[in-house]
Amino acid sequence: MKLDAIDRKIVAILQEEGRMRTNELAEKVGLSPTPCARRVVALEDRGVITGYTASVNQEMLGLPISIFVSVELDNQRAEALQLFEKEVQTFDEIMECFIMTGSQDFLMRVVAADLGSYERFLQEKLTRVPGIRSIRSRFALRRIIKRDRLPNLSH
């Protein structure tokens, strides 16, 4: 799908400003505001802009501790897969899942209060979910660089 600079323009403001009025997103882009809006509803319908949300503290809301979760499962079949992923949609406590290659068929990013919260986490939600082999848990110590815009948006 090929945007052009006025898009990719309106998506690097709106990664930014998710809450900007189409009259000020228009003076920026150099739009008048309904053709702006006209570009934001079909960034929106092409599946380009996904949404829009808050961005929360998750120390604040307290969920402190972020959790790099690896799942490997006894086989990586595709009804295997869909069923893991089926069932890890209902966990709130993930935030992110990816399917991997290598080794790990899945790592995800938990979140949890403290150790406890996690290790109730483990045995009454992710350990039940049927044909996991293993899963290893690495703790983060602290976030370095979190970024929510995507890079190289002017190309």
The other form holds:
Number of protein chains: 2
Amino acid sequence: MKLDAIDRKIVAILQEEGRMRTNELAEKVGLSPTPCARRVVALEDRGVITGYTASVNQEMLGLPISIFVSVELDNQRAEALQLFEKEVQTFDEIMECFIMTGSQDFLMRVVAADLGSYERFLQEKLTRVPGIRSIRSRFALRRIIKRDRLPNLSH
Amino acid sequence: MKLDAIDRKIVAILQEEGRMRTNELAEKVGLSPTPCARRVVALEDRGVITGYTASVNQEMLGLPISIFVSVELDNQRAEALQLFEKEVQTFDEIMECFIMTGSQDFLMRVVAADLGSYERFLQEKLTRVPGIRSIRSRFALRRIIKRDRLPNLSH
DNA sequence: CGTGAAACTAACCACCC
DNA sequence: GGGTGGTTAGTTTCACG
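Instead of the form predicted on its own shown above, give the structure for the form predicted in complex with the DNA, please.
Let's see the whole complex now, leading with the same chain.
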């Protein structure tokens, strides 16, 4: 899966302006529209570009709170991990979840309207998943960086 | 800033399919194209929709590693916080950064191509920011949830 | 909010280099 | 792999009910 300089430029631009048209994009990357469109389709087909999304203001949509939740499991057997993974997929409040190195736990960012609804999330959803040894919540006061575009590789 | 049911539906759809056309969107929300387009413009103008981005596969772009970095400052004076905030804005490797409650520190997700480039990020960038008391890095093995769409408010 | 018409543009294809 | 031209189809935008 090789990406040349033009592919990387296309990806960089579309990360910042996901609705840009083929014509404008082609001009910006120095191609004519047809090969530019071909590249975009190829990037989508290869799974480099996985979709297009509108970025929204979380506060304005009534979800001002982000909580980072660390979850440790009772044991690290593969079935336990898979079960947990399957269960949490169904929880809409979790925006992202990572398996971490070290004590083999999970780190997730949960969004909520207020502390009450976060508590409900804990009591009615997360703590009901079997196999959890501990849960730790850390609250975010404010987000100071939200970047849409991945850095370039240059070292 | 009131959003009715149709606005929320528009926002929900565009979070999952950011390139959807006015016609199709209008049909899905039960409106004719003109008022639907008017609503989208209004949502953008009010700052509910802040932009459109292509979602990409981080691994395929050569950045397979995510690291959660907790930074604690020497002191919590406003100037120290603002200085830190200003400095880290310039670091492309930081995809998101939150100010946390409690010990008043920062939590950020940093992406890297490999451990070497992460170490360079630490040594050449992050540790050179003045006023840092401690830095803790936790590595993600794998991301199991990446959600584009915020949950609905329903309680 | 909806309709209809006008103007514009974008996407697509076959073909050539 | 990139470029051109032409056709088609669709989109946006407006004035108005």
